[in-house]
Structures are given as structure tokens and as C-alpha cells.
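One chain comes next, on its own, written out as C-alpha cells in the form predicted on its own.
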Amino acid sequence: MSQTETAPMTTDGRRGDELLVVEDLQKHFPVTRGVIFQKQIAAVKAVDGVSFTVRQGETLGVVGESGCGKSTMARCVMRLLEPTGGRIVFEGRDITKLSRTDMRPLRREMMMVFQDPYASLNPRKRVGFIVAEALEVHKLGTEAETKRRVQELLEVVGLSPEHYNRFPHEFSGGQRQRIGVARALAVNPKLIVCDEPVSALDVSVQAQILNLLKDLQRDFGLTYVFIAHDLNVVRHISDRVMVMYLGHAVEIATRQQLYSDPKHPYTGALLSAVPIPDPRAGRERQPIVLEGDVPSPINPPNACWFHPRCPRFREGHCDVETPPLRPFGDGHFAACHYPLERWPMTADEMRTVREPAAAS
């Protein structure tokens, strides 16, 4: 079961007051050989199948290990890389296989904020040529409305209109990230991707980025799909969040829901390595270690993606049977045959977990 599939379709094509739709998205690359006469001879399935909603006003977290397909996903929405198979709805437009030309109005609507402040800004122009570019290509507004744009854009984002004309290199990690913040309000958009926005910054840097971006949503009711690494910086800006593995969607709930009552095995592995301030809660807590490495997307485990390296794996059913996304209220959903009952384990229930996987 999707997701996506537990609301209504409107007349509109959306599902009540959702933003964006994403239905079975696929991004699968090509494996070649050959130099002259090229033969494709596998797939790198970095995307395999993905499905979530975005609603309006809300921040939706996505966290997983590096090479899950969570940055493939973000780019696939944003139609930087045309996907494979799937669909992709945004406010009720099917743009999946709209043209360069039919996807430029819709720009406006859709901006990214991407992971290195350092590459992602043209080190040759000006801060001002930088944020102003959008204006200029959807032809919003004259010269001296643009410049008078750009530098109140520089003051939402904490910058002084001074810095207009300054060049990326003169500006730290954190500012230059502000830069890109503000490139991406230029024109006023409903959706904001950021991928990884905060993971190349210090930790108190991190903090201001993050709490600048709840106050821009705040103001302007901006939506964001925020894909993270770090755990707390997803628990601290998300209504809701989806764990990747692999290329597939395997648990999508609430913050509060994920944090406090994890289904999938590899959500509580998770959750178990985030460290905590306390000493004593920190000993007393009973880790999920994962064995393994994470699967080649190229050669995927047949059935159920985790069950390699799952410590609830039961031979003859994970290995055979693909689990579905299956709800379990609220908008809680997670893939997995065998959930956890409960969190945080007790050692007792540990062992238990860990039997079934020692006697396969």
C-alpha cells in the first residue's frame, strides 16, 4: 500500500490540501560496456519505487545512509534528472514528462537549496548577479526593482545590502549558505528543496541556518523537503519524516510518531547510534547494531531490501516476500514484516531480536 493512496483525489488532481505528489518514482542509470558500440548491461537502481506527500506549510525530513537515493529523489522531483518511471504531481499538474519549455514556468515555483556553499554559488560573479539570476530569466520586474529586491532578500536572510556586490569567496560557509537561501526566495516560491543545507557547517552555524529557514517558513508559508543525515537537525525542522534505504521509502510518519515509537528495523538502528547528553541513559540503552555492508543497488536483495543485514530477518518469509508499506494509524507507515513492538528495547527483548538472525 502507498502512502499516497489513504486520501481522496480532489477535482484538481491533488489529495486535499497536498502540495506535491510523489507516486512510484523510479531512477534507474544505465550500466554500459563497450566504447564505440555501447550495450547497457545492468541498472543502478539509485531510486526504486518511492512514494510520499507533501503538504502545504509543512517540512517533510528525509533521512537515510549515504548512497540511499535521497539527493537522486530530491533532483527527480525537481526534474534536474528525468526519472525513470513513477509520477510526479505538483499542485495537481502531472509534471513527469513536461518539456524544458513547458517546466520553465514552473521554476518559479520550485527552488533548491543544495549541500556545498562553496560549489554551489559562480565564484565570477557578484553576490547581487547571483540572487538576482531568477528574476532576470522569468523577467520579474526592472533593473532597479530587481536590485531593490535583492538587497531586501540579502536583509530576510541576515546578510546587509552592502554585500551586493561582493564576490562568494569573501563571505564564510554560513553566510554563502545564506546566499543560496536567498537565491532561492527570489521568486517567491511554494516549494523549497534543501538538500542537505547545514551538513558542511559547524554546529552553531547549523543552528542559525535551521532556524533561519523555520522563520522564512513562518512568514512567507513556505513548504520544504529537507533532506538531512544528522537526526536531531531533521527532528528539530520536521512535521514529518521518511527513512530511505536503498532506494525505497521504508517508514514515512509523524516526528513525534518516528522518535518516540519506530517500526522499522532499520529506523530503531538508527535512532540507537544518535548519541544522548545523558551518561547514564546513554549506558543503559541497548544499541541495534546492524552486520554488513549496505547492499550494491546494482545487484538489490530480492524481497525485502533490509533483510541482509536486519536483525528481526525470518528466513522463508524476508527473504521471499517484498513487505508493503502498511499503515499503522495516524499517517504512520513503515515496510517491514516483522516491526518493533516497542522503544527503546530493554536488553532481554534485544536478545530475542537478535536470535532469530545468530540461528539463520
Given for the second form:
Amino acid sequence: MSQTETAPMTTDGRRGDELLVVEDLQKHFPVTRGVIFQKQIAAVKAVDGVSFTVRQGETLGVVGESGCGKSTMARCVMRLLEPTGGRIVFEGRDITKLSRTDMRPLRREMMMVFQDPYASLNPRKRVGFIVAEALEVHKLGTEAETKRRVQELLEVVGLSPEHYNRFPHEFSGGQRQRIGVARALAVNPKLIVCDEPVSALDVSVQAQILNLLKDLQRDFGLTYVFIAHDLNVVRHISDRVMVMYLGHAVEIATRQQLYSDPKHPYTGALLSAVPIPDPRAGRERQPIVLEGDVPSPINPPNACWFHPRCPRFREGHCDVETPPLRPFGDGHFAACHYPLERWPMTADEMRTVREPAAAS
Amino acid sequence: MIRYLIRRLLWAVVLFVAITIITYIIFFMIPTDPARKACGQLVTPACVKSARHYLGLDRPVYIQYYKFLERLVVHQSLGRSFANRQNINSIIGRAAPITASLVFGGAVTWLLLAIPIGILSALRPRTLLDRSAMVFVLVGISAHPVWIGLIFSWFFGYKLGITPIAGYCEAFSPPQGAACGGVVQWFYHMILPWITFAILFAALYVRMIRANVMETLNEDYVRTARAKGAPESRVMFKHVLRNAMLPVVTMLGMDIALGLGGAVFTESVYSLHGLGQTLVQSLSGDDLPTTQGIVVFGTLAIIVFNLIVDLLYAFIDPRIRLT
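Alright, leaving the form predicted on its own aside, put up the form predicted in complex with the partner chain.
The complete assembly is shown below, putting the previous chain first.
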């Protein structure tokens, strides 16, 4: 086990079981102005240099507040959006520059479960068609085989095969999301990117869907990239977690590391805000409240992207020098000059910073 | 389904009675005397009196209206014209095919123009193609059909001589002594009227289709279809168009009905003796039975079209159940 095998910035010395490698992914949306001739005056840097790897069979959780680029990152990985820069390597093959046509056969290897179970299913199509379409598109099996497979899938996700001829509006939110999962599973993909699959559902249904996803992972050896803004959800399902802030990955760690020993102050603030299902403990706890809003991704702060809101901000360092993703051992990385020494921490403790031990 | 049809038909009867009563009342508000006109140059009190009795004008309005309904329901007859004693059923029988040719052919033409242009505009927004389509739309909406018709007739018919200048040909069984006949001639004579008639609607439909397709393209389920790996053509036909065309079908039913009335401009430019022209003539001649006959016919046409559209709607959008 070496430092470099999960080092997000390197492409060499991999362990060899990486299904997805993303390097320095960027997605900038142009901001234009002009009546007749549009000229670009700025760019929204929705994703600005994110690197990570996903190993075969694991679940990488991605967390961050809304607008931090999670979904954009997922759509770039799926090539539903064209990345501005960087590389996406799927099963050892660079798919960043593949054309739509060349991309098509690969789509059966990577599927996506979308956030909104209402809008993401075509209201005028029967469930059978929705689930079977990917099979049809990729020409897998005859009509009868397809139908049998779809009914099988509906059972796998906990629906009844009789639902084959129903329309999406006849289902509840949780059932619809099951349809979405069945749809993604239809062609036996290797990777499923789940873009906030449970955030539109209520808590009891969330648990059902999460357990369903876990069972499916066990039974079919699936690999997930799981996006959510709910840390409890991510904790439940992920093997490793990536924390995003303003289009950057600020911390990547295994689940245990991240939840018991976070290094980045932003991760600390997020963790301290997770509701505790015990009113007494909840009242005694002092959450670390971040001041201000997320800065505009059109005009992000210099150097460390988090410095205007960071309780550990040191002038002359954090706003001058961009912190690289530094290793903390065992594949734990965080981008901070003044990482947290221990956890848990109170807000006051967080503000007092020891001098960095022989920083770069 | 059956219950739905029955309910629709009952509503149609109510609508029909309301519209015909309104036509009758309006007609009797107009201060003219059809009996005087019927006597022509020889206006003598005796002539007017006998004409009035002959035409049934000496009885109260409600009796006249009742007679009209009785004739219509029992004999399926719309009566005879005040002006020339012709059977109105046969007047409409001659005029309706002409208007129908114009309106249905026109509808096909405007859909053939608007669907491809609208879809391409939506797929390539703010390109040269989209902007040119926009110019076409502006011209189509601003230019009056009479003006367009005259320009076309002069340019294609007179200057270039590639189309007839005006006139109509019966497609089937042309009358004795007609100058032309047959399906080919019919088509040839209808080309300019169709285009003239279609331009306004085509322009409106381009905008509508463009907006609908653009909106549908942004739907999440379209993204889902792309993520499944569906080719763009499949995404377009299986997912986008069916959803985008729904409002278009609604409008189409209404606009065809509307077109039956709007056809009068095109009819007058190309001297097509359709319903529109007949209606205008009958109005200026105080010919109540003919006016009423055309109104009745138009009302029936609108009712039937709306019914067809609603049935089509259920076919396109499976969520709508006809109950």
C-alpha cells in the first residue's frame, strides 16, 4: 500500500482495479453579453479541477452544499455535458473526447439514476417502455426476452411485474425512484452514477431506496458514485467520501476517516451541522456556523476557495497560496494549510491554530 | 367512452341551439326588409306583402325559428334562399368542398412548413437558420392574405406563368361545360391558395412548435433517454415530439375550424366560390336562410373537429382518460 495508489493528482502506480479515473475535470459555463454579437465576459467555474478515482465495487460518496458542482461533475463524467478540461478514464479508456456515436456503446456500461423521480420519467410512456428502452437501444435480446427481463427487474427493485403497463404518474415517489433504479440496472452496467437519488423522497422511503441500492451492489457487484447533500445518507452507503466546495474537491477519505477524523475545516463544519437524533445531545452541542454565503463561482476567491468563510483563516497565507490536496495517510487527502488536529472540536477550538508543522 | 361521447353530443346540441338563436336574433335586429329586396325593382305594397307572406316573414321570430328547427330536424333541410329560391343544402353542397379543399390542403401545407422549420429552429437556437425562420414568422404574421394572394397570383401566375392566376377545378365529376377537371388540375389550381392560406398559420405554428420542442428538450426525461444511450433521432421521435406536439394538436383542431371562416380572404383573391364568399354574398343580400345555413354547417364542423381533437388527445396523451 503506497501513498500514490489513490493519490488524486497522479495517474501512475494505480492498483489496477480503478473503474473510473477522473483527472483535473473542469466545466466552465460561459456568461455572455451582447445584443447581436455575443461575447463571453466571464465563466461560471462550476467544476474547476476535480480529480478522483473509483475502484471496482466500491461506493464513492460525494457531498457538498447545493451549487458546489456535484451534479455538474456527475453529468460531465457521464458525458451528458461536455467537460471544458481534464480527463475521464473509464475502464482504462479515455472517454473525454469520444464523439456521441462512439460514446453510445459505452452508455450501457455506465448508467445514471437521477434526482427527480417525477421529471426524469417520460410521462407519456409506459413503465415497460421506460425500463426496456436501454435494452432496445443497445439491441440486447428479442422482444419477448426484453419483456421477461423488464418484469424480472421490476421484481428485483421491489415492484410487481404487473406494473409493466402502468404509467409513471400512477406511482408514488419512492416507487418511481425504484423504476429509475430498474431502468439504470436494465443493461447490467458496471458503474451507476446516482445524482441525489433520495433527496426528493421522505426519510422512510430514503432508507428503502438506500438499502435497495446496497443490496443490488452486493448482488450484482455494482460500483456507485453517489451524490448527496445529506451526510447521514452518504455515511450509510459510501466506502469513501469526497467533499466538494465551490467546484473543488477539498477532502477525500474513507468513510471512517472522514467521519471520525476530518481534516478540512469545511468538512468539520458540515459534520457539526448534522442533526443528532438525541435532543439532549443536540442541545449541548455547539455547531460550527460558517459565516457568509458560498462565493460566486464566476469570481471565486483567490488561493484557498474557502478562506473567506474559514474559521482558521490566516491572512497572508490562505489568501495567497492555494492549498494542494495533501496526503494524511491511508488515502486520506485534504486541501488545507491548517488541517484540524483532532475531532470533535468546538467552534472556539477550531479558531485557534497551531503554527503549521514545517509547511511547504 | 360511450358516456363521454353522449355527454359531448348533448353539449353539442346546446351549443348548436345557442348559436342558431343568436344568428336569428341578430338578423332581426338589422333594419332591412328581405321582402323588399325580393320584389326588386317592382316595389309595390302588394308585392312586399305577398313576398313577406311567401317567405314567412309575417310571423313572429320564434315561430320562424321553430319552423327552421322543424325543417332541419324532420327534413334535414336548411330551406331555400331568400334571394334566388335555391335549395340551401345544394348551395352548401357546392361551396363546402371548395372551402374544405382549401382549409384541409392549407392545414397540411402549414404543418409541412411549420413542423420541420420549428424543430430545426429549436435544435439550433440563435443560429442563422433560426433567425431566418424568425423573419419568415414576422412576415407571415404581418402580411395580409389578400396582399400575399395578389402578389403570388401576379408573380407566379402572370409573370412566371407556372400556376393558374385564379379559379377552381372540380376534382371529381366536374360539371358540364367546365373549363377543367380532374385531380391533377384540382391540385394545380389549389397550390397558390394553399400556400397563401397556410402562411399565416405556418408562421404562428413555427413559433409554437419551436417553443414547445425547446421546452421539452430541457425535460429531465430527455436527459434520461440520452443517458440510456438512445441516438438523437430516437430521443427526438420517441420522447420529444410526442410531448411537444400535444398543444399543437389542440390548436390544430381550433385553427381548422377558425380557418373555415378565415378562408374568405383567400377565396376572394383566387375567385373560389367557397363558403366564405357565399356567406359574404348572403349577408349583403339579407339572405337569412343562406346565412343561417352556413352558420349551422360551420357550427357542426367546429363541433365535429373539437370532438375529433379530443379523441386524438386521448390517443396521444395516455394520461387523459375519456370518462
